[in-house]
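For reference, the chain that follows is the form predicted alone, supplied as structure tokens.
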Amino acid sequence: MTLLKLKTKFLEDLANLYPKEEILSFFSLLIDFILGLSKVDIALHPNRTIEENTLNFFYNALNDLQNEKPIQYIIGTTEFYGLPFYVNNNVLIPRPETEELVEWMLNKLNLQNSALKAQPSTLNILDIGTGSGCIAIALAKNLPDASVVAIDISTDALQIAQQNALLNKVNINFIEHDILNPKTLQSSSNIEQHLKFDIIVSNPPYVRHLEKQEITDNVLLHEPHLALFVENDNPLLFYDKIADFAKRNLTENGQIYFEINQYLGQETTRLLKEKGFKNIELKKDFLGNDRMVRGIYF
């Protein structure tokens, strides 16, 4: 089969599920992944023949796409904040909104250093619920003097995060722990060396079950529910527990950053105020939704 015929098959078989431009994007990503050919190569050599054994990969990918499996899981990689990441169905696919959270944190740190006319100092950073490690790794890559610890409840997720740290050549201390059981975290010998953190950041589960109807099937059917959903009657469970942990484990003037449910911005802000955090900022994402919050603990 030629490249042109295979592209036509993708367009025909996926027409009822995806827009044309998205199908062409899938096709280009798969061609680049398995054959190393660019969009220009495809356009210049439409009659290039694809070997039979390679065709099996494309047929399997086509079947996965028909079942709405995310393309990132099919090729096993994605990009976050300009860095490569391995992903599979044990971790969430990193979102642009989370990139905005990282950008906000780095901008805040740069502004602080400029105001103090100081060189970037060594920071102790904790990422809670690290998943693929995208936040921790992006921070470590851009703050090479920082000491970064990342925790997650999932062994499988931490294996992916560790691979991503190696891929991006950063040193991060990964620890398996459940933040809902903070006593075990505090007693861990791996974290005792970081009794106080300058920054704690988390993108915890925040989608209420009542909001499932808003979630597309490619997410609902394939991404880990453990990292997505919380009970309707206690949607701020993780924020409550993490804020309590932060109060005990932040340095003076330490900062906390959260990615949040767009519908619960005021509630999350109120929670932090009630916990004693000051200078609280609620920030919108590029779509205009309440998506990030920051507070300082004096």
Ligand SMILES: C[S@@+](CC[C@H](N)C(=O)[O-])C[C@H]1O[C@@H](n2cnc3c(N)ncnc32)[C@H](O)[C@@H]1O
Contents of the next structure:
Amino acid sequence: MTLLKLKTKFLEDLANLYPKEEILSFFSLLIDFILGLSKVDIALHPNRTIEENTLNFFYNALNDLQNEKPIQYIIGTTEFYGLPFYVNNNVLIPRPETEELVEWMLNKLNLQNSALKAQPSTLNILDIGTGSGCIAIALAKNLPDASVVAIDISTDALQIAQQNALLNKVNINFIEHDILNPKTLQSSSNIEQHLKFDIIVSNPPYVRHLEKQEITDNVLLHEPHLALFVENDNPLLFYDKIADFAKRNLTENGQIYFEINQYLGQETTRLLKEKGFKNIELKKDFLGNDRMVRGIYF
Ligand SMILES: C[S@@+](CC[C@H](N)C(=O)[O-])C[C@H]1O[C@@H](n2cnc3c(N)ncnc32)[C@H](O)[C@@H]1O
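Moving on from the form predicted alone, kindly provide the form predicted in complex with the ligand as a structure.
Next comes the full complex, and the chain you just saw is listed first.
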């Protein structure tokens, strides 16, 4: 089979599921992944033959795409904040709005440092619900002097996060913890005895079951529900527990950053206020949705 015929097959077989541009983008990602060829190569060598054994990979990928498996899980990698990340169905695929959270944090920290006219000092940072490790790793990469700890309840997610730290050559202390269960915090490892943290960040599960109908099948059928969903009647459960944890474990003037449910901006802000956080800021993402909140504890 030639490149051109295979491309035509992808366009035909996926036509009723995805727009043409998206199919072409899947195709070139797969060609790049398995053959190391660029879009230009595809255009210049339409009659290049694809070996029989390689074709099987494309047929499997086509089948996965027909089942709405995300392309990132098919090729096993994605990009976050300009860095490469391994992903599989044990971790949420990092989202652009989470890149905005990282960008916001880095801007704030740079502003603070320049206001203090200080060299960036060693920051102790904790990422709660690290998943692929994207937030922790992007911060560590951009704040080389920081000491970063990251926790998750999922052993499988932590394995991927660990591999991502190696891939990106950063040193992160990963700890398996259930943030909702203070007993595991006290009895298992020593997170509460760690030095206090200057910054605690979390993108916890925040999608209510009632919002399921807004979620497309590629997410619903393939991404880990442990990473996504919370009960309708207690959607801020993680924010509540993490804010309490932060009050015990932040340094003076320590900062908390959250990614939030777009429909719960006011409620999340109120929760932080009630917990005693100050200078609370709510920030919108590139789509204009309430998506991030930050507070200081002093
Ligand atoms: C929305 S995902 C965020 C993943 C990653 N930080 C990101 O931004 O892409 C939430 C993460 O919280 C983890 N998680 C769920 N329940 C938890 C719990 N009780 N304690 C610690 N982590 C938990 C999930 O395994 C998942 O990795």
